[in-house]
Structure formats: C-alpha cells, structure tokens
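In structure tokens, one chain follows: the form predicted alone.
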Amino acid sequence: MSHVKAALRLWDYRELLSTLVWKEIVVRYKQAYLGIAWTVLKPVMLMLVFTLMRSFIGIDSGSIPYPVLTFTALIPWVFFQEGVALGVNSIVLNAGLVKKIYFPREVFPLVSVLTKMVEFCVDFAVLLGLMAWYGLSLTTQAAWLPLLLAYLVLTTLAVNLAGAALNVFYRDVSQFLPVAISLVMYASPIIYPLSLVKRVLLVSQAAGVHSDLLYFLYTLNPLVGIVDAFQSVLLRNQPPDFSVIWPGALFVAMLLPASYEYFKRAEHSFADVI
C-alpha cells in the first residue's frame, strides 16, 4: 500500500517531470544537424530494409501494402526499444542528481518513456503521410489508439523500472540489453504479420501437439498484441483482437507491480552503489 501511495505522489512532481522531459528532448537534438528528422530515420530505414528482404523471402501482407504494414509495426516497436534502452540506463546516467537531492527515483524511468511520446507523434505523422500515399485513410477504429498507447507505455515502464534498478547493481544489464531487445523484435510480428504465425501454428499445426502451447507462449510477448492491434485499428478497420492481447496484458499486469516493488526496495541503495 505504501508503494501505491508513492506512485500516486508522483503527481506532486509533475513540474520536475515536465522539466526533465524537455531537457532530454533538447539535449538529444540540440547539436544534431538533422534535428527531429533523426526520429523518423530509424523506422524509415528499417522499413526499407525489411521491404528489400521481403522481395527475396516473399512474405504475404495480404491487401495491405507491405511498407505501410511494416512501418505501422515499427512505430510501437521503436517506442518500446528506445524507451527501454534509455530507461534502463536512466539512473546511472543521472547519478549526479541521485546523489545530491532526493525525489522519487522512478521519475527517471518515467521520463524516459514520456520523452518517447514526442517522437511517437512525429512517427505517427509520417505514417499518415505514407498511408495517404497508398490511398489509405483512418477510420473510427483509430479511436482505440489512446488505449493502445497507454498499454504500450505501461509495458515499457514495467521493463524500465526493474531494468533501471538492476543496472545500478549489475552493469552487465546494459550490455545484454541490445541482444535481448533484438530477440524480442524477431519474436514480434514486425517483419512478418501475425497471420503468418497463426497459419503455421494454429492452422497447419507445424509443431504438432505443442503448436497451441507455442502460440500461447508467443502471445505472452506484449509486443505481439500491441503491434497486431496497431495494424488492425489503423489499417484493417478492425478492433483489436483481444484473444491475442490478453496473454501479454496479463503478463504486464503481473510484471508492472512486481517491477515497481523491486525498484522501490532497491532505490534506498542507489546513492551508495552508483
């Protein structure tokens, strides 16, 4: 209960949050010649690489142009990837503040997530332009987007809190992080659509009696439900498929409080160890 009250007290530090978010944005782009253009460069380059790969592999994207399908998947993925990369290192990178003044240390992982909201909006604007290029437009199903974004934020924060605390005591965490995130990308329907996984495991039963179990384990990855839902509400004019979302959502619902609990227990030692 004390940790719940601590989380609610974050509202008292809203000015500090906004200041740190603005500082992160300014520092990130202050001396970058391309400025905010760097935000869209990564997903655009990945989209082009995946599109080139698709010409050799032959991935079926159905009636939706593959570049749009992939870019839609990359928007939440890049948010998660960069939000976690920044969040896990957030305590170590702000060691000076941690040692000098007290305020809730969860501010730092939270700032890392909120900073990515600005970049998400830029990437989303590029997606709208890409959709217009291919003759696609938003429908009323896009009203699901705020809820999906909130789910994405909570997923990222669940990893950030535990990861940031662990990284203070074990710096190997930040070294292992790029490898782990790469594995999560290939275990998410970004290069390939979820329909391909369903066809292989649920229809063809390619893994035999273990096919249904493997599919369930696959959907425990929250990014699976998030990416598929983004594609459904933005491109397919369909609501999110909750049969795909619920395993990952249940996992996040258990992980987030456990991650926050561990963070609050560990934060008392941050200033001594860091």
Second form
Amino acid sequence: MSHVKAALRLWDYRELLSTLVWKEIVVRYKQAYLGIAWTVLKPVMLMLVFTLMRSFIGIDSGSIPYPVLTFTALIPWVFFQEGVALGVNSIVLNAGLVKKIYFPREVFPLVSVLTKMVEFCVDFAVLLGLMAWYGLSLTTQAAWLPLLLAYLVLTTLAVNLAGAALNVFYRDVSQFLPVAISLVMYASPIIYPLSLVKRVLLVSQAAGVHSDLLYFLYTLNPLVGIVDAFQSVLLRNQPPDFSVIWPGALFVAMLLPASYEYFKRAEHSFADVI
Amino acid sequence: MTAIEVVAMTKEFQLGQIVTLKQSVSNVLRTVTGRTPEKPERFKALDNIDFSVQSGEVVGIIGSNGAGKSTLLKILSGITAPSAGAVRVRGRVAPLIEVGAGLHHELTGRENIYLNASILGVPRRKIEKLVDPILEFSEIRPFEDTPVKKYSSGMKVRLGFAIATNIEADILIVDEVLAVGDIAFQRKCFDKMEDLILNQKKTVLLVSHNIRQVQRICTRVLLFEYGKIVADGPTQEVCQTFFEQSDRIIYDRASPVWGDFESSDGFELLSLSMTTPDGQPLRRVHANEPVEIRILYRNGNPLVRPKFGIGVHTSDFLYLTTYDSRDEIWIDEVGPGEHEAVCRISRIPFTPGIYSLRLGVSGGGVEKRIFYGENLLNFQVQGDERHRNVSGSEGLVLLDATWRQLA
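Starting from the form predicted alone above, please write out the structure of the form predicted together with its partner chain.
The complete assembly is shown below, putting the previous chain first.
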C-alpha cells in the first residue's frame, strides 16, 4: 500500500515532471539541425521498408491501404520501444542528479515515457496527412485514443521501472532489453494485421489442439491489443476489441505493481552503486 | 524545535565492484565444494551516530578525509538511505553538495534556474519571482540566455550557489562550497551565508576542511573520526581537539625509516637526531627554542675536507632554509671510523606544524657530493595558539618581533 501512496505523491512533483520533460525535449533538439523532424523519420522509414517488403511477400491488409495500416501500428510501437530504451538508461544517465539531490527516482523513467508523447503527437499528425492522402478520415471512435494512450504509457512503465532499476546495478540490462524488445515487434501485429493471426490460429487451427492456447499466449503481449485497438479506432471505425486486449491488460496489471515495487526497493541504493 | 534528529544511525558500503557473473559462478563452485563463498567486504562509513540539531543552529562538521562527513550530508538530504537507525529531518532541505551539480549544460542560465529550483521543490509561481534575484546575485545577467556549457567554471558555481541560497529552504546543507569564485564573490557568499544565519535564522550544516571558516560561521561543531562522532560541543573547544588530533596523525605517520637518499665513497649515515642543547633527544620542538641536530656517521675511506649541510622542508617539499658548515668545520682529513657532527640552531623560527630535515655531505680534493637525502627526520613544531598556522595561510616563518603603540 505504501507504494500506492508513493505513486500518488508524484502529483506533488507534477511541476518538476513537466520541467524535466520540457528539459529533455529542449535538450534533444537544441543542437540538431533537423530538430523535431527526426521523430518522424523512424516510423516513416520502417513503414517504407515494410511496404517494400510486402510488395513481394504479399500480406493481406483488407480494405485499408497497407502503408496506413502499418504506420498506425508503428505509432504505439515506436512509442513503446523508445520509451523503454530511454527509460532503462534514465537513472544512469542522470547519475549527476541522483548523487546530489533527492526526489522520487521514478520521476526519471516517467519523464522518459512522457517525453515520447511529443513524438507521438508529431507521428499522429503525419498519420492524419497519410490518411487524407488515401482518402480516409477520423471518426468519433478516435475518442478512445486518450484511454489507449494511457494504457500504452502504463505498459511502457511496467517494463521501464524495473529495467531502469536493474540497469543501475547491471549495465547489461541496457544492452539486452532493446534487443529483446525489438524481437517483440515480430510478435506484435505491426508488419502483418491481427486478422491474419486470427485466421491462421482461430479459424484454420493451424497448430492443431494447441491453437487456442497459442493465440492466448500471443495476446498476452499487451502490444497486440494496443496495436489492434489503434487500428480499430483510427482506421476501421470500430471500438477496441476487448477480447484481444484483456490478456495483455491482465499481464500489465500484474507486472506494473511488481515492477514499481522492485524500483522503490532498489531506489535507496541507487546513489551508492551508480 | 528539533530540525534534525539522528538516532543510532549506521551506513555501510560494500567494498569493491558489484558482483559479476564470474564471482557468482566461483561462489556457487565454492558452496558446492564445501568451502565458504567469498562475501564482499563491507565498510562502515558511519558507525552508530547519534545527534540532533535544533532549528536555527549552525553546526560545523569537521574531520579528516574519509571520516564520514559527506556520507552524513547525503543521508540527511535523502540522497542515500542509512543501513540502520533512524533519521528525521523537518523542513525543506537545500543541499549544496557540490554547487552546480544540477546544472544542465545545454540549457541557458535562465532555463537552469527553472530546472534547478523545481528539482529543489519550489513551485513554478515562486520561481518566477526568484529568477531576477538569482541572476542579480550570481552576476550572470548578460549571459542569461547563453547555454551553461559556454559559461566559465566560476559562472557555473556562482549560478549554483545563487540558486541554492535563494530558494528559501529551511535547512541548508553546505559541503565545502564557500570557496567559490574569486575573492570578491567569496566575500559575497559569506555575506549571504551570514544573512541566512543571523537574520533569517536558517538551520545550517557546514562541512569544511577550512577550520577558520567553521570557526567564523558555526556555533557548534561535530568532529568525526572513522565514522564516529568523537567530539560535539562549542566551536573553539572542538576545533582545538581537531588540531591536536591531526598534528598527532601526521606526526605518527612520519616514519622513522629514512626517506630517499644516495651515498657514495663508503659513507654511511648511522643516525640523524634532534636534541636539546644538553643532549636530550627530541621530536617535538617548541617554536623559538634552541635545538641541536646530531649527525652520526661512519666513513670507510678517509674523508677529505668534509662539509655538511642541513635543510628544513615542509611535508610537500617546500625548502624553507639551508645551512652548511662552510668556514665552520675545517678539517683536512677525517680518518676511517665513526664520527659525529653537530649543528646548533639557537631558535626554531617556524610556525607550529610538521617539518622535515634534509642532509647533504660533500668532500674531496675536488669537492663532490658524498651523501644526500631528504625527508630524513620528521619533527613537530609546537607553539602557542597565536602562532597557529591554519592551512599555511599564516605563513611558515616566525618573526622575532614585538608590537608597540605610539601615542
């Protein structure tokens, strides 16, 4: 319970949070000529590569143009991946502050995730342009977006917090996690749509008796539900499919408290070992 | 009201690097083979500390390097947690542990004020009011919109000091920071500290190696030694204890083994000693008292026209004086055997502290060096409190002088 209190106390640090987020963003783009344009580069490049790849593999994207579908999937994915990569290093990178001054240390991983909001917004604007190009437009279902984003933030934090704390003791974590995370991309419906997985596992039962179990394990990855929900509410004019979301959400609901608990325990020795 | 309360507090550190895979594997092997696994060594930086500070008190913390002073400040500012015991701190703490630690190099001076003040927990509305006084005090107004990476080190430190002292914290924790900037700014820092202490009645903890600074600012002093509080009381009393203690440490460390020397022609230094004029051996000398330096040597070959020279240097090899036997010892040849030469000093003209002797011997038809060595004998000069030489700033040489007031 004490950690719930600790989490609530973060509200007192909201000004510090916003100042640090602002600092991160200003610092990142201050001496970069292209500035904020860099944020779009990654999802756009990936989208182009996937689109090129698809031209000779052949992935069925249904009625929605493939570039839009994959770009929509890439927005939450890039947010998650970079939020984790940044967050895991956040304590170590701020060693100077950690050793000199006290405030709740979870501020650092939290700031890493919140900083990614800016990129999220820019990417979203690009998506709107892309949709307009293909003659698509937003529907009222887009109102789900803030809720989905909040879930995405919590998912990222669940990995972030424990990762950042572990990385203080063992720098191996910052080497290992990004590699592991990049593998998760293939286990998420980003290059291919979720409908493909459903067709293979649920409809044609490709893995025999284990098909349903496999599908459950697949949806345990919270990114599966998130990516599918993004595509539903933005492109398909449908509400999120909760039958896909719940296993992942359950997983996050268990992982996040454990991750935070570990972080708060490790917090006291950060300044000693960093 | 009690501002800081520390009860039975201990802080341990693990020595050495963090456990690696290699060590884990070897420990598993050791456990399997029935040997005791290697445990990391632990080190007590602070050992069962008890004290409390009332609000408005100005407490100095002194002690030699590694006594646990900085660890204590880190615990009090919440940066690290104690291993055992309890610490209670009431009010907002502004730590000045290394001024300017929180400055970010890519941000401008003004932006850094916002960043640092909000890190120290000041609400946004208040920060806006603080920006001008801070820019004013730190004298960086013309550079407020320049990134801090382009600042000189003095400017950074000034900015850091100005932020920490202007945010109206209840407890100020200061670690060796008053020696910042040039003389004029140091003066300003001092005035600011005195204002905080005398007019605003802030609680201040000051860690410093500069005892004079502590003597000037603090009313009470805690003396730390190997993680324990060995003295706690009025400033003058504790500072005196500290001086005696640190002199003793240096004196004890001064090894009886001779330092570096070279010798040739079968010359051997048997002993170099310091005595009173009537031959009592000495290693503590009172300032302005007479002493004799006795050089006992053995020469294998005949020594032709020997010449001796002694000198005094400080522990950091600043040569203070040299005196040789030219025109005073005039012997054509000293036959093989043991001999002794004595140099009488009618008055030791040094301020209290630790000094060391060097010795040179030369001789021969065409004069050449036979023996030379430095750091051969450490000795302590003791003196009245008025002669005390605080960190070398009072000079090293005592004048034979008196004062008079005319009319």
